[in-house]
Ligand SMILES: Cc1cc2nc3c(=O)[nH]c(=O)nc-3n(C[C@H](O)[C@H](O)[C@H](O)COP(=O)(O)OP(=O)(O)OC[C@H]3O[C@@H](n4cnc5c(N)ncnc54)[C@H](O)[C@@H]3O)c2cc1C
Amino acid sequence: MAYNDLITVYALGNDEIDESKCKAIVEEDLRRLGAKINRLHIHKSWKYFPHVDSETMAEGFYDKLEDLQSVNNTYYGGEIMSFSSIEQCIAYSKYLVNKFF
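Could the structure of this chain by itself be given in the form predicted on its own?
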(Lines of atoms letter the chains of each structure in order from A and count residues from 1; the text may use other names and numbers.)
(Lines give C-alpha, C1' and ligand atoms only; values in the text may rest on other atoms or scores of the structure.)
Protein backbone atom coordinates (compact mmCIF):
# COMPACT_ATOMS: atom_id res chain seq x y z
CA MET A 1 0.00 0.00 0.00
CA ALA A 2 1.46 3.35 -1.01
CA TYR A 3 1.79 6.00 1.66
CA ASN A 4 -0.23 8.52 -0.33
CA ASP A 5 -3.32 6.29 -0.62
CA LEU A 6 -6.53 7.64 0.81
CA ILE A 7 -8.61 4.97 2.48
CA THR A 8 -12.32 5.39 3.15
CA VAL A 9 -13.89 3.15 5.76
CA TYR A 10 -17.50 2.70 6.75
CA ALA A 11 -17.97 0.96 10.07
CA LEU A 12 -21.17 0.00 11.80
CA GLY A 13 -21.14 0.50 15.53
CA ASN A 14 -23.73 -0.31 18.13
CA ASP A 15 -24.61 0.52 21.73
CA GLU A 16 -21.54 -1.40 22.94
CA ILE A 17 -19.05 0.19 20.52
CA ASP A 18 -18.83 3.96 20.80
CA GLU A 19 -17.07 6.20 18.26
CA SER A 20 -13.64 6.10 19.93
CA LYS A 21 -13.67 2.30 20.26
CA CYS A 22 -14.85 1.97 16.65
CA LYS A 23 -12.02 4.22 15.47
CA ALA A 24 -9.47 2.17 17.43
CA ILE A 25 -10.75 -1.09 15.90
CA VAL A 26 -10.59 0.33 12.37
CA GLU A 27 -7.08 1.72 12.89
CA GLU A 28 -5.86 -1.62 14.24
CA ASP A 29 -7.40 -3.48 11.30
CA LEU A 30 -5.77 -1.08 8.82
CA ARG A 31 -2.38 -1.48 10.50
CA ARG A 32 -2.72 -5.27 10.31
CA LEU A 33 -3.34 -4.85 6.58
CA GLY A 34 -0.12 -2.83 6.25
CA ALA A 35 -1.56 0.68 6.12
CA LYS A 36 0.39 3.59 7.56
CA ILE A 37 -2.07 5.98 9.16
CA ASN A 38 -0.90 9.58 8.99
CA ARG A 39 -4.10 11.24 10.08
CA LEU A 40 -7.86 11.00 10.08
CA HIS A 41 -9.22 13.46 7.53
CA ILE A 42 -12.87 13.30 8.53
CA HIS A 43 -15.11 11.28 10.77
CA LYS A 44 -18.87 11.38 10.45
CA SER A 45 -21.52 9.50 12.33
CA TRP A 46 -25.06 8.96 11.15
CA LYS A 47 -27.87 6.61 11.91
CA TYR A 48 -28.33 3.60 9.65
CA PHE A 49 -26.80 4.17 6.19
CA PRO A 50 -25.62 7.11 4.06
CA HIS A 51 -28.50 8.51 2.06
CA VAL A 52 -29.81 11.62 0.33
CA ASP A 53 -33.16 13.33 0.60
CA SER A 54 -35.77 13.14 -2.18
CA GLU A 55 -35.02 16.63 -3.51
CA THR A 56 -31.32 15.84 -3.92
CA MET A 57 -32.18 12.53 -5.56
CA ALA A 58 -34.56 14.29 -7.99
CA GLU A 59 -31.70 16.64 -8.91
CA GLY A 60 -29.73 13.66 -10.22
CA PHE A 61 -27.53 12.80 -7.24
CA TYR A 62 -26.91 9.22 -8.36
CA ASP A 63 -26.28 10.15 -12.01
CA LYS A 64 -23.74 12.75 -10.88
CA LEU A 65 -22.09 10.32 -8.48
CA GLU A 66 -21.97 7.61 -11.15
CA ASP A 67 -20.27 10.10 -13.50
CA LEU A 68 -17.50 10.48 -10.90
CA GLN A 69 -16.62 6.77 -10.99
CA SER A 70 -12.93 6.37 -11.93
CA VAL A 71 -12.15 10.11 -11.80
CA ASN A 72 -8.73 10.40 -10.15
CA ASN A 73 -8.71 6.59 -9.82
CA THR A 74 -11.47 6.87 -7.23
CA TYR A 75 -14.45 4.50 -7.10
CA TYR A 76 -17.57 4.64 -4.96
CA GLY A 77 -19.31 1.53 -3.72
CA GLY A 78 -21.20 0.11 -0.80
CA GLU A 79 -24.51 1.22 0.62
CA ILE A 80 -24.37 4.75 -0.80
CA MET A 81 -24.55 3.28 -4.30
CA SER A 82 -26.96 0.41 -3.77
CA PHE A 83 -28.97 0.71 -0.55
CA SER A 84 -28.13 -1.34 2.49
CA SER A 85 -28.69 -4.95 1.57
CA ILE A 86 -25.76 -7.30 1.06
CA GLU A 87 -27.27 -8.61 -2.18
CA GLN A 88 -27.53 -5.13 -3.71
CA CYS A 89 -24.05 -4.12 -2.51
CA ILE A 90 -22.57 -7.26 -4.07
CA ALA A 91 -24.46 -6.73 -7.34
CA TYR A 92 -23.26 -3.12 -7.62
CA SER A 93 -19.72 -4.11 -6.70
CA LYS A 94 -19.70 -6.70 -9.49
CA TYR A 95 -21.01 -4.09 -11.92
CA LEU A 96 -18.27 -1.67 -10.83
CA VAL A 97 -15.50 -4.25 -11.26
CA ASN A 98 -16.80 -5.41 -14.64
CA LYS A 99 -17.10 -1.85 -15.94
CA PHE A 100 -13.74 -0.48 -14.78
CA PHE A 101 -11.33 -3.37 -14.21
Given for the second form:
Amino acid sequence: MAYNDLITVYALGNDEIDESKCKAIVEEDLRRLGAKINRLHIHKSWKYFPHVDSETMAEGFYDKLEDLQSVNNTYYGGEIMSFSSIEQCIAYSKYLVNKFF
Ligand SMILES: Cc1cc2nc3c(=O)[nH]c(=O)nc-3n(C[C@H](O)[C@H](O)[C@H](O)COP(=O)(O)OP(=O)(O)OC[C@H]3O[C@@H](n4cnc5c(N)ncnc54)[C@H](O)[C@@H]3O)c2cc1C
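What's the form predicted in complex with this ligand like, now that we've got the form predicted on its own?
Below: every chain and molecule of the assembly, starting with the one above.
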Protein backbone atom coordinates (compact mmCIF):
# COMPACT_ATOMS: atom_id res chain seq x y z
CA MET A 1 0.00 0.00 0.00
CA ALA A 2 2.71 2.46 -0.97
CA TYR A 3 0.25 5.08 -2.26
CA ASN A 4 -1.35 5.60 1.15
CA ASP A 5 0.49 4.99 4.41
CA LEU A 6 -2.42 5.96 6.67
CA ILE A 7 -5.56 3.80 6.67
CA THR A 8 -8.82 4.76 8.41
CA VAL A 9 -11.38 2.04 9.17
CA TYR A 10 -14.94 2.31 10.54
CA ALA A 11 -16.44 -0.90 11.93
CA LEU A 12 -19.81 -1.62 13.50
CA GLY A 13 -19.51 -3.77 16.63
CA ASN A 14 -22.20 -5.48 18.67
CA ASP A 15 -22.70 -7.26 22.01
CA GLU A 16 -20.49 -10.16 20.91
CA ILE A 17 -17.78 -8.16 19.16
CA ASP A 18 -16.15 -5.92 21.75
CA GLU A 19 -13.34 -3.41 21.13
CA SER A 20 -10.43 -5.87 21.25
CA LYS A 21 -12.20 -8.45 19.07
CA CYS A 22 -13.16 -5.72 16.59
CA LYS A 23 -9.55 -4.53 16.45
CA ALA A 24 -8.29 -8.08 15.87
CA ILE A 25 -10.76 -8.65 13.00
CA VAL A 26 -9.82 -5.35 11.32
CA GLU A 27 -6.10 -6.09 11.66
CA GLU A 28 -6.56 -9.56 10.21
CA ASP A 29 -8.59 -8.15 7.28
CA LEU A 30 -5.92 -5.51 6.60
CA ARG A 31 -3.16 -8.12 6.62
CA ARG A 32 -5.15 -10.27 4.17
CA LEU A 33 -5.39 -7.19 1.93
CA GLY A 34 -1.60 -6.92 2.01
CA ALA A 35 -1.20 -4.10 4.53
CA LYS A 36 1.79 -4.02 6.86
CA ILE A 37 0.64 -2.56 10.20
CA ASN A 38 3.41 -0.55 11.83
CA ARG A 39 1.42 1.44 14.35
CA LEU A 40 -2.16 2.03 15.47
CA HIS A 41 -2.52 5.82 15.74
CA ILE A 42 -5.93 5.93 17.43
CA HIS A 43 -8.79 3.56 18.23
CA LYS A 44 -12.06 5.10 19.37
CA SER A 45 -15.47 3.61 20.19
CA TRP A 46 -18.86 5.26 20.48
CA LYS A 47 -22.50 4.25 20.53
CA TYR A 48 -24.31 4.27 17.20
CA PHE A 49 -27.38 6.55 17.19
CA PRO A 50 -27.42 6.78 21.00
CA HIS A 51 -30.44 9.04 21.29
CA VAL A 52 -33.56 6.98 22.06
CA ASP A 53 -34.00 3.34 23.03
CA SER A 54 -36.81 1.16 21.62
CA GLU A 55 -38.98 1.37 24.73
CA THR A 56 -38.85 5.18 24.85
CA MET A 57 -39.60 5.36 21.15
CA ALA A 58 -42.61 3.05 21.56
CA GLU A 59 -43.87 5.36 24.32
CA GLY A 60 -44.21 8.17 21.79
CA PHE A 61 -40.93 10.04 22.22
CA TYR A 62 -41.07 11.42 18.70
CA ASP A 63 -44.71 12.50 18.88
CA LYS A 64 -43.90 14.45 22.05
CA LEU A 65 -40.78 15.94 20.50
CA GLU A 66 -42.68 17.00 17.35
CA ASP A 67 -45.25 18.73 19.55
CA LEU A 68 -42.42 20.83 20.99
CA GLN A 69 -41.37 22.22 17.60
CA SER A 70 -41.88 26.00 17.52
CA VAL A 71 -42.79 26.23 21.22
CA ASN A 72 -41.00 29.31 22.57
CA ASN A 73 -39.72 29.87 19.02
CA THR A 74 -37.43 26.88 19.43
CA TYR A 75 -36.81 24.30 16.68
CA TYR A 76 -35.04 20.97 16.80
CA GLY A 77 -33.04 19.52 13.92
CA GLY A 78 -30.18 17.15 13.18
CA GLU A 79 -29.98 13.40 13.31
CA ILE A 80 -31.94 13.03 16.54
CA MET A 81 -35.05 14.12 14.60
CA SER A 82 -34.61 11.66 11.74
CA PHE A 83 -31.80 9.12 11.59
CA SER A 84 -28.05 8.86 11.44
CA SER A 85 -27.63 9.69 7.75
CA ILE A 86 -27.07 12.95 5.89
CA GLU A 87 -29.99 12.28 3.53
CA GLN A 88 -32.44 11.83 6.42
CA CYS A 89 -31.13 14.97 8.14
CA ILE A 90 -31.63 17.02 4.97
CA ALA A 91 -35.11 15.58 4.38
CA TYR A 92 -36.20 16.43 7.92
CA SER A 93 -34.67 19.93 7.71
CA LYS A 94 -36.65 20.61 4.51
CA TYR A 95 -39.83 19.36 6.17
CA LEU A 96 -39.19 21.61 9.18
CA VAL A 97 -38.54 24.72 7.07
CA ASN A 98 -41.59 24.09 4.85
CA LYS A 99 -43.85 23.56 7.85
CA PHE A 100 -42.83 26.51 9.99
CA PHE A 101 -41.19 29.18 7.81
C1 LIG B 1 -18.06 7.68 11.50
C2 LIG B 1 -19.34 8.11 10.87
C3 LIG B 1 -19.58 7.83 9.55
C4 LIG B 1 -20.76 8.25 8.95
N5 LIG B 1 -20.96 7.96 7.63
C6 LIG B 1 -22.05 8.41 7.03
C7 LIG B 1 -22.24 8.17 5.62
O8 LIG B 1 -21.42 7.56 4.94
N9 LIG B 1 -23.37 8.65 5.04
C10 LIG B 1 -24.31 9.34 5.76
O11 LIG B 1 -25.31 9.76 5.16
N12 LIG B 1 -24.16 9.57 7.08
C13 LIG B 1 -23.05 9.14 7.73
N14 LIG B 1 -22.89 9.36 9.07
C15 LIG B 1 -23.96 10.03 9.83
C16 LIG B 1 -23.95 11.54 9.62
O17 LIG B 1 -22.61 12.03 9.64
C18 LIG B 1 -24.75 12.18 10.76
O19 LIG B 1 -26.03 11.57 10.85
C20 LIG B 1 -24.95 13.67 10.53
O21 LIG B 1 -23.71 14.31 10.33
C22 LIG B 1 -25.67 14.26 11.73
O23 LIG B 1 -25.86 15.64 11.49
P24 LIG B 1 -26.13 16.61 12.71
O25 LIG B 1 -26.33 17.95 12.10
O26 LIG B 1 -27.19 16.05 13.60
O27 LIG B 1 -24.80 16.57 13.58
P28 LIG B 1 -23.31 16.96 13.16
O29 LIG B 1 -23.04 16.74 11.70
O30 LIG B 1 -22.44 16.23 14.16
O31 LIG B 1 -23.25 18.53 13.43
C32 LIG B 1 -23.28 19.06 14.74
C33 LIG B 1 -22.36 20.25 14.74
O34 LIG B 1 -22.55 20.98 15.95
C35 LIG B 1 -21.29 21.34 16.47
N36 LIG B 1 -21.45 21.53 17.91
C37 LIG B 1 -21.59 20.58 18.87
N38 LIG B 1 -21.73 21.15 20.07
C39 LIG B 1 -21.69 22.48 19.86
C40 LIG B 1 -21.78 23.61 20.72
N41 LIG B 1 -21.99 23.48 22.03
N42 LIG B 1 -21.70 24.83 20.16
C43 LIG B 1 -21.52 24.99 18.83
N44 LIG B 1 -21.42 23.95 17.96
C45 LIG B 1 -21.50 22.72 18.49
C46 LIG B 1 -20.37 20.18 16.11
O47 LIG B 1 -19.03 20.60 16.11
C48 LIG B 1 -20.88 19.86 14.69
O49 LIG B 1 -20.22 20.61 13.70
C50 LIG B 1 -21.72 8.96 9.70
C51 LIG B 1 -21.47 9.26 11.04
C52 LIG B 1 -20.30 8.84 11.62
C53 LIG B 1 -20.03 9.19 13.06
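Quantities reported herein were computed from a predicted structural model and do not represent experimental measurements. Residue numbers count along the first chain shown, from 1. Here the rigid core means the biggest group of C-alpha atoms that line up within 1.5 Å when the two forms are laid on top of each other.
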item: Did residue 77 shift 2 Å or more between the two forms, C-alpha, core superposed; value: no
